[in-house]
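Single chain ahead, written as structure tokens, the form predicted on its own.
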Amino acid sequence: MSPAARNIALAIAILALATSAFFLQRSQVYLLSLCCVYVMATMGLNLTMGYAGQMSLGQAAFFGIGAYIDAILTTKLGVSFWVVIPIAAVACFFVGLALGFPALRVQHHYLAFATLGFNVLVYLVMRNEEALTGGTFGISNVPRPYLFTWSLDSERAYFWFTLAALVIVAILMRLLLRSPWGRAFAALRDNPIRAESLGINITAYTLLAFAIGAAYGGVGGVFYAGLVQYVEPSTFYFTTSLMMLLAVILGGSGRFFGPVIGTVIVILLPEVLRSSSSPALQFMQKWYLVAFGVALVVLMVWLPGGLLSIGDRRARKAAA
């Protein structure tokens, strides 16, 4: 398929997704918005891990930082949502930049434990600093933004808004990956020694991979706070980082649409299994999490490269 045909097909798919909101229930539209929000965060994790090859188990921390920045600034200080987005992105960028320094000294599972510790640290701050974050009670009544004079309070309006924002950040990510920076990230992942011999600044690009991925997580957190209109610490525990990591690996790490496919499966599949009304699937009401776990194990055994590696697998078989 040519690039032009691929872009047309993608535009039609996005338009169909936006139109589907007219025919779905409010809870279903909410789930679609939740998918869009998590895709923003997992897209940043895919850059850090899939393209730059830096293991991270701290993406939920940046997700939470963005959400709390939105909740604190909009509810307590009355700051506009449109001002909060760049503030959260820049704040998470610099925090991610600082977190990238351990990656200069440790790699692989050691780096994973370092980022996991960071996630736990941020979670403890959110839970214990009650004067700022509300502690375990969280912050409620987080307002949704206005687009000019159009209120985004309804589920459909906020879904369209979130979908449009996702398209914008995805285009920015695509431009980044096609730039010399994107090629430098790929070289850093494949062979750091060779990349350094080619003149690539390993230190700078390692830090940038964490910083840009963190900024995407922060932006996703801002949209999450507006979606649920209530933030509290347990949402941003390290289990959420594991879920994001699972989404990236399941869809296909280092593939542009990998986080999209993986997030849709991780967010929507459990709900589809849980709410199934088919007589043949009534047992899913009690055993949907078991079925979900078994399905993930089977997929990881059969497709360790993620769902988007099916084409490559077929190509290898054809060549053999």
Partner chain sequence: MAEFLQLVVSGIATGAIYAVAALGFTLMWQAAGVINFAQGEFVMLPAFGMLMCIGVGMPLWLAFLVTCVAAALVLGYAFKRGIADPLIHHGVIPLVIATLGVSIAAKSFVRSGYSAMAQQFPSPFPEGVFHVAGVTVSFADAGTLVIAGAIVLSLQAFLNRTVTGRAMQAVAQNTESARVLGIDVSRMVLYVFVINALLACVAALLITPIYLAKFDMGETIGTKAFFAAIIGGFNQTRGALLGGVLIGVMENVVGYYLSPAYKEGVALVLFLLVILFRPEGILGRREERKV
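Numbering follows the first chain given and starts at 1. Throughout, rigid core stands for the largest set of C-alpha atoms superposing within 1.5 Å between the two forms. Because the structure is a prediction, the values reported are computed rather than measured. Compared with the form predicted together with its partner chain:
- Annotation for L303: C-alpha shift of 2 angstroms or more between these two forms, rigid core superposed.
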Second form
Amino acid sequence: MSPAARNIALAIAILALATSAFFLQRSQVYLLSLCCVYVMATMGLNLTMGYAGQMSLGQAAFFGIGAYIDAILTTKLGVSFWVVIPIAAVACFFVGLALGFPALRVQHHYLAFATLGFNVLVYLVMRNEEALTGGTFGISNVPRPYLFTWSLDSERAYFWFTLAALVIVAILMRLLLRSPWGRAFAALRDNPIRAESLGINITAYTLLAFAIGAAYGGVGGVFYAGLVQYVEPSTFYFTTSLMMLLAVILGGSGRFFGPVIGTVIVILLPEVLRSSSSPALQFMQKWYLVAFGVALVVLMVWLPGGLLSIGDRRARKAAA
Amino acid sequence: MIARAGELLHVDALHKSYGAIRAVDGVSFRVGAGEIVGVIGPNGSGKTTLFNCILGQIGPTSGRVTLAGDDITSMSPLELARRGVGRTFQTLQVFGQLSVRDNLIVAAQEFESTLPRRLFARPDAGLTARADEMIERFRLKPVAQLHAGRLSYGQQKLIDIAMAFMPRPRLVLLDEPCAGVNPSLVETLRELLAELNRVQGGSFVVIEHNMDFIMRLCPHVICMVEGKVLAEGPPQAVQSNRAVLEAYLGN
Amino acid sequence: MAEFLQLVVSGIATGAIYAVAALGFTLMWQAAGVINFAQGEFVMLPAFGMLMCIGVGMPLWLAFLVTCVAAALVLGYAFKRGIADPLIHHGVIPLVIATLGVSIAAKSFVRSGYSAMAQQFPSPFPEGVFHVAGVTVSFADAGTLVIAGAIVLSLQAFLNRTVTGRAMQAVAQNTESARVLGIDVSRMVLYVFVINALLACVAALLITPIYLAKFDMGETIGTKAFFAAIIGGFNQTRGALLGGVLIGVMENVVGYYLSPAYKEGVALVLFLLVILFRPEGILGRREERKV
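Hand over the structure of the form predicted together with its partner chain; the form predicted on its own is what we had up.
Shown next: the complete complex, the earlier chain at its head.
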């Protein structure tokens, strides 16, 4: 497919998705919005992990920081949602920068646990600093924003708003990946030692990969808080980071649409099963996570590069 | 220290010891601007360790390295790259998941403008023309769009070497460019290096076991044995040097 | 002071359990290059295995033995053959994901198939306390310490004194050389997986009476085990012991004197300090960065 045809197909798909909100129930529209906010976060994680090769199990922490910044600033200080977005993005950018420092010392599994540990620490702060975060009860009545004078309170309006925001951040990500930075990230992932010998500042790019990925997580979190209108710590425990990681890997890390596909599977499938009334599907819902775990293992053994790598596999077989 | 006219690299009494083992034992030599110097010697004679000391991969125990008069001893690989020192590794080191063209562009893009500016630069950082010129020269045109990791060993070797020359370095250190390469490609490589030397005017230091390649490419050859410089001079003189012959045949 | 000693003693006992789980982690990494993200579930599953055996009327000791055999087969042999072997050549990340998959499947399996509630678990030790130098020690703490200590020491002895143990160490240090020396690498790695499964059973026996059997009990144990392994030094068997005990004691002390709410963060802060200032761990050897 030529790039132009591809863009047109994408635009049609996005419009179709937006239109579908007219035909879906309120709760289904809500689920679509939920997918959109999670995709913002997994897209950021895909930058950190898929493109720059830095393992991270802490994305839910940034998602949570973004959500709490929104909840605290809008409910307690009456700050506008529109002001919160850049604040959360910048705050998460800098926290992400700090989290990148261990990555300069250690790699792979060490880094996985360092970031996981960071996630636990953030969770503990959310749970324990009651004066600020409301402790285990969280913060409720988080308001939804206005677009000029148009209220985004309705489920449909908020979905369109989130979808539009997702398209914008996705385009920004695309531009970033196509810029020289994107190429440098890939070089860092493929061969950091060679990269350094070619003048690529691996320290700077490692930190940036974390920081930008974190900023995406934070922005996703802001939209999440607006969507759910309620934040509590357990949403942002490291198990959510694991789900985000799985979403990225499942779709195919280092592929632009990988996190989209992976997130839809990880977020939507259990919800579909849960809301169904058919006994067969309810049985599935009970055992869904077992099947999911087993499927992950089988997928890794069969296709270590994720779902979207199936095309490569075919091409390789055809070539062989 | 003041550099002699036309001198680019000066390695002065470089030592690197691991405990009692002296991997590099007081090596000194000079490389003039635009000069090609070959480094030969039996396996384990300290050639690669010497490279790694010069290139900041490991710190030397003592000694000095200067580039055009500036002390560059123990500088990081990044800092050296910025000062125009390029290198290739003994083993293949390409970016497997980038296209051939992107491999070449990424090799030079960090030398164009500053890091923040590059975010807003054109996607190719204005380097497509230079990359394509290099692709043409290295006969990689048919595969320019493919991922480097999918190509044959010989093609990846060409990319690897082409990358080192993309930023137009003042000095390139090549560690066994002919290792694992078939004879016809060895000849191509020799022609390419001679041509790049003419066109770009940089200095090269080449470690190589292929004597024919060294004899025909390098006007000046250094022979290392057991971490020391055993002989130095024009290739024929070094080749016929009695001590060199003994070192090679004696072992 | 007595109070402090009390905290230290019970901290050492808890830490010794972390150390047992961490030991398996370390061995698997050394010998096979496998990081098992399902390590916590490897402790949780035997706990439920034992509960099921007790449920059909077995005494605790028999339930433990039966579970050990089952664990050696499933968490040792089957895990190696089915998951580790096919994935080991694809780098670290697919294996991480696959073991995460195992972790998710195991947790949900127990929750859906057994119960989502925490289950009581019988203690292998008698109730009651005794006094030593003004410190009150429970039989449970003392017993845990004795068993964990015995396990660690006998494992060390096995690794250092027996031919098989030395062969396993050779595999851990340099797989290629070991192969050249004629060591059956695959069999040694299998032994490591089986030992890991058995260590998990012991950890389950010791920790479940304290923390109760619950489908998600592995999350805490798994991360603690990993932190303990890194803090002590991933390439040292003794390191796991030091790391585990350090975490156990520090958690108790911080929880009591500073803030119980941040007790869970102790292991993490120690871990972050270690990777920032001494990435090879307190007792670890530095490994050269490879080009």
